[in-house]
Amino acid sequence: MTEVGNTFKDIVCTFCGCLCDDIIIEVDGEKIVKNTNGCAISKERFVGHMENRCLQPTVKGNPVTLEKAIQRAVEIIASSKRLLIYGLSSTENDAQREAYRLAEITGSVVDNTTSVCHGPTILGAQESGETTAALAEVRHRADLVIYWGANPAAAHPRHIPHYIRQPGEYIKDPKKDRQIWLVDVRETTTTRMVDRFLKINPATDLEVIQTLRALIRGTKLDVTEVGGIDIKELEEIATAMKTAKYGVLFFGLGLTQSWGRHRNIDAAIRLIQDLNAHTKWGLMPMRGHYNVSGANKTSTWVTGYPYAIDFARGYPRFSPGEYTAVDMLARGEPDAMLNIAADPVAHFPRAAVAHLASIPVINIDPKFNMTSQLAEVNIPAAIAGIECDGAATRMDGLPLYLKKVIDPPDGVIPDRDILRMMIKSLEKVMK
């Protein structure tokens, strides 16, 4: 990162896990006027960042303190016999550091927004391993790149203009030297980016994948089309992949949230190292928010596991749909919750956000959100990568630091800083 003046260069976006490396911020004062290679979500995130801010800790709907908010959370945690906490993917490493040692002090369970998004990618790997690449390989080297199950032309703008048609090391003209595949269920804004669209019939995925597996290692098969694609095309698909000189499959929630959930994912993996003895590919998820593939690192820097933690025993044990927020919350078992960087009341299932609206929540987040109106406490932060420093990790795992560029509204401090005096607290409170 370079400043000049009031203009900082080299700026990493904190909007979804493309985490562009780019961005030019021009800053007037305490005030963001100028986003410059930015998409416009990005450029709605530095210059619109005091946006529907919460400015001031809240407690049962009044103002208090800093200080009070902390005590009032701390008691909440302190007298819970089952806490959940959760959220953490749009917030910097070390604030996910410290929630993973609360979790720990104080025996509860922890989960980050994987589990009701890229679980399944989690799982699958799991099971048969990784096949992954970094963007910047992809974009110097990929001439052929499969989105399946994504639109990363809503999810993702920058994701194909800044790494998939921009000129590479070996590709020097994107256009006529890389194509571009689409496989969805229905057209999206992404079908007009691309060179080929392929429409399967909805949950097909694994079907059409475990055929293309049986081609590409020379099966002969009786049937005349497969999840509405015909096997005469198929065949033809099988050939490119196995014939580019660099592949890369990138997937979406479309694969992993669909019917088969883990074993699309697991059958993905085991597609691209069938393709891996015929030449080179690699497979990437396309990571949502921006720092979900850093929950899913430190957590498992700390304890082992990705997501869905529990610390009732004193140590971590992993269970997903035991331990996973969703369906705790469905179960009714939480008493408390305390959720970071996330808005569950906005994304759950009605059963868990009746839940949620039965116990006490504590809510860390920078801005009103739908979990704010439910929250029994609610403390500002400060926005990562905007207001204060850190660390985030991209899609392709690439770890990367997170500048500050203007300060924070008075009386706001990082999310990290606000649960190390969580548990110092609670540490006096537990002796």
Given for the second form:
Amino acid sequence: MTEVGNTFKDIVCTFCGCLCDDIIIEVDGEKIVKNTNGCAISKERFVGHMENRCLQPTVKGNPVTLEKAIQRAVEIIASSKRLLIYGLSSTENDAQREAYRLAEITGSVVDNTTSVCHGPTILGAQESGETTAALAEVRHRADLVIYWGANPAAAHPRHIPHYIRQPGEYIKDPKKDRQIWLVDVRETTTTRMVDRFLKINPATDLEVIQTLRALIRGTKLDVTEVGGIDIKELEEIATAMKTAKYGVLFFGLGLTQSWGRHRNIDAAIRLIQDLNAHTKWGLMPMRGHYNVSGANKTSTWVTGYPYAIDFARGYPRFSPGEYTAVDMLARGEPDAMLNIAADPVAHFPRAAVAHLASIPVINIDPKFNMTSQLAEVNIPAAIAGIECDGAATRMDGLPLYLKKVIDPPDGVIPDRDILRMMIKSLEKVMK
Amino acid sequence: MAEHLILKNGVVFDPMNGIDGEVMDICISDGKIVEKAPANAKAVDLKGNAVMAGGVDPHSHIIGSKLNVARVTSPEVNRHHPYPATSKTRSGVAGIIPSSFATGFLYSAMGYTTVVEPALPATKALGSWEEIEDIPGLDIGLLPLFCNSMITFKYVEEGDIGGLAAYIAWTLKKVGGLGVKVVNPGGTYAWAYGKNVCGLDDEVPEWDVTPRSIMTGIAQAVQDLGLPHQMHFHPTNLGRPGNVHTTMQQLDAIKSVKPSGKKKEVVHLTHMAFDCLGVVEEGMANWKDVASGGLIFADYYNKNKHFTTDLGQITFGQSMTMTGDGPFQHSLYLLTGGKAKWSNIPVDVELPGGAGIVPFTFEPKSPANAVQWVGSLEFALSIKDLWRLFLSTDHPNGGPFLKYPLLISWLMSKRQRDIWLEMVHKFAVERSTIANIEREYSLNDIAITTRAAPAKILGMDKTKGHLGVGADADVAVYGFNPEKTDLGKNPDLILKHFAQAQFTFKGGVQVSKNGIVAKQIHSRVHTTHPKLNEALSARIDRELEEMMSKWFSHSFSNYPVPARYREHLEIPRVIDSTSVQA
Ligand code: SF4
Ligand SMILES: [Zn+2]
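Take the protein just shown as the form predicted alone and give its structure as the form predicted together with the partner chain.
Once more the chain from above appears, this time first in line as the rest of the complex follows.
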């Protein structure tokens, strides 16, 4: 840790999948007073880390000690027949690893937020493989960068300015030597930051991608437009993609969660694979939560699978659509839920939330969220990368060490330690 | 937690100490083999069963993002292979790319105790240390890749072998590496431009370096540092018919490297089954004309002592090819007509073109696969000195490590080979001399090629690969009496016993019995810390900070793996490299 007085350098921002690690944090006594280099969201995350904090464990809204809250959580878990463990994308790797252990000893289902964001990306990769990219390589080499169904200006504010619109070893002038394009169904704040905006009709992503594939393969198409774009323009785009020296496609939820879902991603992967017969291309999902990539990674090495895992038989089984949290809840299957570092009540569809409201929920999170209002047990946690250390994975797979810059509030501990306490006492109960 | 033990009445195969099937007792105390166990030692009567040091596997892909990408993209290969939890051990999946806990347990069950992951992108090392936390029961090493890194190229271009050596030393220390891996030098970099290299003096885009200057430069730097393990080398032209000739050319080129004095060998050629394909007389370099290169390469091996090798045996059935050789993986994908799931994973600065993954099935009835299968067996059965060879399948490339018993049976049993020659395409017989080879490996030969030789090749033979006093108490007991069992005549017994050791002891702790693992202990990680002289050390700190800050997309200070992930696992070995000049 580079520490100058109370200034910390090269701090990793634990908000979005960019995991910018050049943040300078200044601490004055017990307060974070300044964040240099971070975007507006990052500043809010660090300087505002004490806002809206849950500081006190509660059971049914009544303040209790940490031990009492854990005791009640363990009672709920031990008496449940079908526990759902969910979340895990906004915390660090060790908390995730403890969650799998808890799922294994209780025979539960464990799922992370992938199932409601880039789940289709994984299903697409299961069809076709994954031809990925790496952020420094994009900066050094890419002369054509395309964002598809993504709005980095809002969701990943430094993605373009910090990683992409920067000079690299072989791209000396990032304005002249590198084209940045955006494909989306509407104008967004990102539109202003790119060199070219391609507006396609809603729900035509798959058609447009397949058309590009056909054109790249040299097929002549007897149509005048696809997805609202003139075929002449599509031909010109296909040629540009084929003749780029090094291309990268970044895609967001606009592609994964729109009509076609995993088929869109499957087609996009095949498009990139086809292009590699001509030149060099890669693609990368714009992962949202800062450590959702890490959640997939830890889950995969521990269980063999990236999300949607059931331990009911004493070993991991994988079935998206079946062991995914929303589907489980919509079917009314879980009789209790342990939620860690996510806010399902805010993001899940109504039927899933309705079932959530009818079962005991244990919620571990640093802050108050909509799920805490509904949870029977609330346990506050330290914020990884600010109040405790840990590890996380950037959207391109780079692991980074998260540092602690300030003590957590009195009595508040990391979620991994809360989970360890639960496991310890469960092992006693279940013997 | 380690016990005091006397393993009594085992028939011991310990080639490093010249013991070939003698009945003797092995004494264990505090995790080490000792002369005499304390009086309170627990005695275990092995009743004449075979005893060897724990297995040592210097080349098995068990850690890293390539494994995770393979698991994520191909869940079907693990779905039908659950590995259930017990009250003492964690669960997982145990197909051809097992999950982390299962990987450790499956190795323990077979009597293996040391495994090296031979392809670590150094910049992603933190993730590997985290994974090792969940891979139990082994001594582990990691080999960072230096072959296509822009930093390597800069030093090679300037002919600055001292700088290159210092970069290697710095990286081994900062991320916790054991040795140095080289994969298709220059080729995976060229892959960032959609290209590859094949000749020794081919150009590499943007840089004034060649495969020759990269491979000899790195091999020399490894020797200058005095690293215990020579450069671990995956040559160019992998998987191309006729490549046995280009492989020999590359090994010839590396002859110019001066050994450090401790060992004669300056390079380890890995997975020769993929590097030593021949072609029929007057044939073309294509799959139609492929022939075994086993005999040609055995002849070269017998005459040239500056290298060691391993088999990378293909074993038929589903496998998962994964290498740091991106252009090779892409060509494999094209070979499937673009149907296979092809993955490519570029790594910042160190592997710009990217490692690749392609699921692949080796078919016994495929002429090409049958020839590749026979080539490495012909080689192994035709060489004189087994001390420069170890058995491998390049897990999971040629097949999973779970197929080692099958590989052992092919080497130990002519009968088993004849059974398989009936099943595979006739080219295996027609394009090799296998049918005429009577040689059968003895148990001593197996002990050499699965324990003693690999430990020596890794430079870990002080504590690994043998059962002499001072060795780590890593012991495998196999449930047959070698004096009463004719394994050559009964290949099924080879499969049975080598798949499930009767006992496996790791550091004196019994981790498995009859193939069932009942103890989950932390693995340890062996690393090499070369100590540089002050001038060179200061210089490399300065130069790397400048290059890394400019080239990586994350901060220089965040590159090293922090102590908190290492100190409870790491066994660092400090070596004196102060003679390398600044
Ligand atoms: S872009 Fe994302 S990771 Fe970077 S500073 Fe902003 S919120 Fe943090
Ligand atoms: Zn390999």
